[in-house]
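Read the single chain below, which is given as structure tokens and is the form predicted on its own.
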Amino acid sequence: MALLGLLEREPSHGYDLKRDYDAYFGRGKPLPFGQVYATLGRLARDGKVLVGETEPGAGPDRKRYVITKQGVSEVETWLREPVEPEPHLQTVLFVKVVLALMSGRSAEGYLDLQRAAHLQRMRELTALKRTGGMVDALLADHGLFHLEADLRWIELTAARLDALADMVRA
């Protein structure tokens, strides 16, 4: 869907698609080229999109890519549903504690990891807020807020390890 959309702003070729991916939405994980062509490619297929003659270019041929009626459709349907809410009621983290404790491992031990996993990452954001530009700092707000939340939750739970340890034994 961000490929269809950045296609809705002007008719582009891939190799401009994957550079406004990476510029905007591919922070530390750049789009590979083969999925850019891939997903151009079943776009195509399914009438979102169509393939414009091939272009000369500085290296290979580029084909520009124009987004149809159907795609714009499909964008605009696409913009207006809401993200599912985020997290579900199993994560990792969960699954993590509940298993060292039905093992008889040190729970506690994986959440102390986890937090300092949690914080470093949270430094590291804190840093690209400070030195990037607008995106970086909403991405990284975005980041923060998540990991905040799960240290709040990590914190909860460390409090309740033990309780928590008597209903999964029993």
Contents of the next structure:
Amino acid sequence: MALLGLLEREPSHGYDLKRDYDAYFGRGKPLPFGQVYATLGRLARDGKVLVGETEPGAGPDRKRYVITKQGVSEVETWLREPVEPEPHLQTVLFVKVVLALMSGRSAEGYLDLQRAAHLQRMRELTALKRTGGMVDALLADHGLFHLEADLRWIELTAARLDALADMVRA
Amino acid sequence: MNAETVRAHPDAPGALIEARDVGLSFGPTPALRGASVAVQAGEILAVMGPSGSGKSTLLHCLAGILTPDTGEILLAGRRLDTMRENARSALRRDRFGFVFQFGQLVGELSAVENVALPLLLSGTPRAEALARARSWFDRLDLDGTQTRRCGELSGGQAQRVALARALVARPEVLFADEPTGALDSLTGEHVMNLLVSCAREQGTTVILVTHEPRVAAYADREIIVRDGTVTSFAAAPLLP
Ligand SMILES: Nc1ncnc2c1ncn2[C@@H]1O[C@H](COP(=O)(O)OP(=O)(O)OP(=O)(O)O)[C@@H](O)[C@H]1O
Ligand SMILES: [Mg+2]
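We have the form predicted on its own; now please give the form predicted together with the partner chain.
Below is the whole assembly, all chains and molecules, this chain first.
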């Protein structure tokens, strides 16, 4: 879907699509050329893109792809679909806290370690943000806010451990 | 005395600034109970922990503003807590910088006069102090505010002016207590970026109190203050 969305901007060669995909969405996992052409082939078969004439010149990438009306409407539909709001009420953090309490281990000790690990990851993302470009910064921020949400839960849970322990042991 | 001479002090092989087993009570309320922390020269340390746990009190002890009841504060290996008050205040003026959450700027003075204040207080000639102060406005994206009175600045502008004032005299140690507390996320991020870049450039050691993880993530490491003591995360077994 990302490729189709990129193609909506203007007719493009597979190479341009791959380059822009890697720049915006790749994040250290560049898209293999084979996958680009396989995807474009599938989109063409389904009538979402048209393959232009083979252009003169050297190199394998002499075809331009153009999005169809059906392709545009597919992008439109996809962009209107909200992503499933996460998370679900089942988290390994919670399971660890409860099991620590049930077994008489230190849940606070576990939460301290988890906090330190979260903060370490936040430091890495902050460093990425300070050295990278706008795309890196936006993605890093997404990660940072999610980690921050976990940390707020960790703080609140740490403050409620006594009550939680009473309940678990009852 | 400049930063290099202090860091090369023969009695300070390790930490630049250190609290050893510090206790302090306000009347019957114990704010610190045996808090220990060692901060390396050039390090940026975040101090986190619940409200009322003793973070600000610890910061004030490390900065020589409060005197602990028990324990020791060491600066480059020298006792800070037993120094006479006038020696300590000279040291705060010449070697420390401070940024706090509110009410630190002199509202009646212009922004540039506020930034120049630490230089003026330590005897720099007025023209030179103002020139050095002015050089901060561009890098802090504060152009055009130089002559405004500080009472008229927005929260984010005031906080950047406060940061410039804290750093203008090139302190060895910057103490910051919730420096982004009153700011929105983007402005807070701007202030933190500047704080970290300036500190790294000047080799300033930073002790930063914050309850915001995204602010703490700018530091090299964090300590957690809880009930007046510093928690460390040695990989101890979870079973008692
Ligand atoms: N000047 C004071 N007089 C009396 N008690 C004080 C004083 N300053 C702090 N305390 C008490 O000492 C304890 C620690 O306070 P401190 O300001 O160090 O907490 P903190 O961790 O900075 O909290 P916060 O996150 O809310 O700023 C608290 O119980 C507080 O009420
Ligand atoms: Mg405080």
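So that the term is clear: the rigid core is the largest set of C-alpha atoms that superpose within 1.5 Å between two forms. Numbering follows the first chain given and starts at 1. On a predicted model such as this, the values are computed, not experimentally measured, just so you know.
Relative to the superposed core, residue 150 undergoes a C-alpha shift of no less than 2 Å between these two forms.
A displacement of 2 angstroms or greater separates the C-alpha positions of residue 101 between these two forms, with the rigid core held in common.
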